[in-house]
Structures are given as structure tokens and as C-alpha cells.
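Encoded as C-alpha cells, the following chain is the form predicted alone, with no partner shown.
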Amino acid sequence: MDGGLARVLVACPFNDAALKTLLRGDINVDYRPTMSQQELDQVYTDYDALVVRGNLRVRPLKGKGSLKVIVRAGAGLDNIAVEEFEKLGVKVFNTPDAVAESVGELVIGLMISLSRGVFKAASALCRGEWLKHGLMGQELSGKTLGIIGFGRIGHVVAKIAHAIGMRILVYDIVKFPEEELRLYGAEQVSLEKLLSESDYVSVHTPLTGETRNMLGERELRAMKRTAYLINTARGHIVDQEALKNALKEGWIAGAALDVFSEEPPKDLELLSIPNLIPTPHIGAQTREAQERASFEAAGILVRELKGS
């Protein structure tokens, strides 16, 4: 503590108002954004809080120190060992609501830009090819949305495609009211289901032990040679090597990342290949996400720090 005031180390891009909203809560702010990993390790337990997004790792190195509070400004945690941390009896958070709409119109996007050809039209066009009779397309309307995890993001993604004239199906391990399903004109299913019936599978469950590789060589199979999966959520939730080899061999059309299981991606083989959309985790990369993320971060440490 400094004079009685609480310490946030903000290690990450934060919003300017954001930042005064801390400064007026009689909060010391000690704002780095671009904080590399060793320095946080060194320095983490000097505050009382602290605010990451997805590029930094947060371990107890040294146990709590003075830490109280830790706020991942994003979605995932995935980054932060929740469970060592609250057995310290340190609270962890994080603003998934503010993600969402950013990410979900990603993924729409990327569904466009793979039913079109857009990436493959552009790449050929800026080398002086002419592709407009070599590019049959199809129309989003009509065909089959699979939603792996129902969350949030999930819920954007639901609402555009059912506006679009999309067959949404859902499969999450969290069974939802038909009620809540009617409102996106969606269908709950196995996930043998929704792999065998889309034409569109994109992927929105967290990271966890249960999830990781939940898409392998046998659920890839599974699905149309004419689908396309889309995967924004983490990199490790689908097989890489088995999709190398689904979209080399054409057990599915094509697919768009946003994730990987290693970022920066080092894999140039799988970037290459031809039916691929790689994009380099750009998901939550827009102005209103970043703002909407720090005013909640902000609102957060208010709360936890000060009472109100």
C-alpha cells in the first residue's frame, strides 16, 4: 500500500477514461502496457491488484505478496492459474461480456470470406490474377450453423446466422430452455449431431482438460467434406495435426483460425495450406471490445478494492 492507497499494476493496453475511472476511486495506478513476462514475474506480488490480457502468463512465482485481486481485461483465463490463485485466497476475474459481439462478427465474417473465396480472390488479385470465373461461392442463407459452446459468444454468433436464414444447432454440456433456444431458432443436439448435419461448425467452449483436442481426427471425419469449421475460441481445443491432415486430404472444404495452439503460429505448413483462413487472434481486436473490456476491468477493481 502507498498512503493508505490500494496498488493496481494495469500490465496491458487499457482504456485512457478507464484509467481515470481507477485514478477517481483513490486507486494508485501504475500503468505499463507493455510489461514483458519476466517483469511481471519479478514485480506481480508489490500490488494489491492486477489487470492482464491473453499475452501475459500470471503463476504464483512467490506466492500472493500483497495480491488481492487479478482481472483478466478478456475473456479467457486460460492465462492465469485460477485454481493455485484462489487458494491463496486471491480473486480472479475476467470481462467475457465484452468480447462477444466483437468476436462473434469475426466469425461471421469468416464464414463469408471461406463460402466466397475472398481470402484465396484477394491473395490472387494482388498478384495480378484474374479468379472471377474460378470462384463458384455459396450463400450463408439456408444452410447449417453448428455452435459448439453456447456461451456468450456463441449467443452473437446465433443471433446473426438465425438473421442471415441459418438452421442454427447447439451442443453445450449445459442443457438451455427451449425457450432461450426459440429466440435463435436454434436446436440443442449431440455433438454427433452437429458435426454430421453442418455446413458450418464454429467452436466457442474454454480451454479446459475436457475440451482440449475435443476435435480430433474422428470428429473431423464426422463431418460433410463440404463443411468448413471456424475456431476462435483456443488453438488447442482442435487437433492441429488432425486438421493439417483434414484439409490436405479433403475430409471437410475448409477452415479459418483465429486461434493456435502456439502464438505466434510456427507451423508455416498448416498456414499454407491452400483452403486455409489464418488470422492472427484477432477476435477481441476492436475499439469497442478494448473499451467496453477496461470500463469492466475497471468497474472490477472499484468494487473489489474500495467497497462500492
The other form holds:
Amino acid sequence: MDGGLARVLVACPFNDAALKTLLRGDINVDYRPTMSQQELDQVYTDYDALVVRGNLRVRPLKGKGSLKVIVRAGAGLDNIAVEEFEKLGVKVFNTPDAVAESVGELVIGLMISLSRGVFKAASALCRGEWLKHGLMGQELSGKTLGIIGFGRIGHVVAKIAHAIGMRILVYDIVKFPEEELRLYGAEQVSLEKLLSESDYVSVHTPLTGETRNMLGERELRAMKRTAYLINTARGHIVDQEALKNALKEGWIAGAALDVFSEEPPKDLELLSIPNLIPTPHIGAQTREAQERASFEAAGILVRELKGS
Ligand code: NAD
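For comparison with the form predicted alone, would you give the structure of this protein in the form predicted together with nicotinamide-adenine-dinucleotide (NAD)?
Whole complex next, starting from this chain.
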């Protein structure tokens, strides 16, 4: 800026049409979707704005340089040193609305996969084993779903689960009005009640000091032995060691994890537990979510850099 064109580094895959809206906005774009952490750390100060996803960490290692804006195309901001950058006068944005539908749909898919043994059945058949009679599943309809964190994604999960015919319990630090809960046939309850009555527990809080290890041994033991846990939020919200014991010793029936305390996870003991479905952080990996995230990110950049 300051006389020249604003320079933006897009250090993640980005929708073509959204990229063109940046170029049309007289913004000088450096598109480097496969940039490494080391490269980013070296060059980030040369740009007015950065766009990243969750795979690169953005830290003010060399101060802020020319940087004015950072946009995380997607939801979680835990890979960005938000407070440190804000103290330096750099604005940080994300696009959480863009990905909520995709994550919510994945949760329902994982619930069905857990209930019907889809993962186990498919892997056995690939080895030539026809497991049909060993796999007696259950329907979601009529079961109770506990949603921990009733924000954007929690709402999407509740909307679909309600349509399937599930009873919905919600636990959140924010108190929701009865009219809003009624739209989903939901009841807001204590964490204890949610854990003890739910057949499925799905986690949708951000990772904060309060939610780190929020589900540990005590909470997992408070769940029904027939219940399933689904975590698509952040790995550190569930105590991974306690979860391993819960799955191996049968405190709960099974779990699906899209997120891990370390990504990619190196804990082969966890990954080899038969009643666990692990997925490689694919919650927002849909064409629609990525397209919406790119357009929202482009809109933020044009507004912040060009004031329109
Ligand atoms: P959101 O901010 O819209 O909602 C979070 C909700 O959690 C809010 O209602 C908030 O009040 C509640 N909450 C905060 N602290 C709490 C606490 N201590 N106890 C109970 N409730 C608490 O967030 P969102 O967009 O719905 O995202 C939810 C989670 O999903 C985040 O962790 C996000 O990083 C993660 N996520 C994962 C993927 C993926 O690819 N798997 C994609 C997007 C988001």
C-alpha cells in the first residue's frame, strides 16, 4: 500500500473465482498454496495481508513488518497468535460460518458410521470377510444426542438430528432462550445430565483454557457404556489418554475423532483401537465450504485493504 498496490500472500488452496475478485480489486496477489512453515516465517513481514488455513502457524517472529491483516480461511484461530498480532495493530479475521454446514454433516455421517459399523464392515470386506451377521447396528431415530457447545456447528448438528427424530440435549456456557431451543426440540441441561442420558455425545466448543481436557476420565466414566463420543472440535478438548482407556476398557461403546492433540497423530495405539473411527481433520473439506471460505476471505481483504 502506501503509494503502491497492496500485497497479499495467499498461503493456502483458494478458489479460482475468489482469487480473481482480489486481482480485480487492484490487489497484488502472491498465490503459494503449498508454502512451507519455514518459507512463511521468512517472508510474512513483506506483505500487507496473509491468508492461511489451519496447517501453518502464524507468529510475529520478526515483528509485524508491513502486515495489517491476517485472514484464516476457515474456523479455528488456534494456529494464529491472535493476541500478539492484535497488540501490534494487526487485525485477525476468520470465516467460521463458511464451514459449519460441512462439519455438521460429517458429525451425522460419523454417528451413522459408528452405529452401523460402516468402517469395520468395509475394512473387513476389503479383506474378503463378509461380516453381515456380526454387525447388528442401531438407528439414530429415537436416541438422545448430547451437544456440548451450541454454536454454529452445534446448531447444524441439532437441525439434522432433530429431522432424523433424535432427542436433543444441549450444554453451553451461554443460556439459550426457550423459543430457540424449541426449534430443535432441544433442552439445555447440565453437563452431568447430558453425559449420563446421551446415546451420542458430540463436542463443539472452541479450545480454551476452560475446555482443554474438559472430557477426561470422570466425564467419560459418567457416559453410558452404550454411548458414542464424536469429537470434530479440537483434539485437546478430550483427554486422549483417558479416551484410550475408555475405549479399551468399555466405559463407552466407541468414538469418532476428526481432530487430535497432535496432527497428524503419531499415537498408533490410539489409531489401532477397533471401536474408534479416526478421520484426518476433514470437517471442512468440502467443495462448498472451501468455496464459501475463499469468497468470505476475499471479501474481508477487499474491505480491509481497499475500504470497499
Ligand atoms: P462457535 O463459536 O460458533 O460455537 C462454540 C460454542 O461453544 C458457543 O456457543 C460457546 O458459547 C460454547 N462454549 C464456549 N466455551 C464453552 C464451555 N467452556 N463450555 C460449554 N460451551 C462452551 O464455534 P463453531 O464454529 O461451532 O466451532 C466449534 C468447534 O469446531 C471449534 O473448536 C472449531 O475450531 C471446530 N471446527 C472444526 C472443524 C473441522 O474441520 N473438524 C472445522 C470448523 C470448526
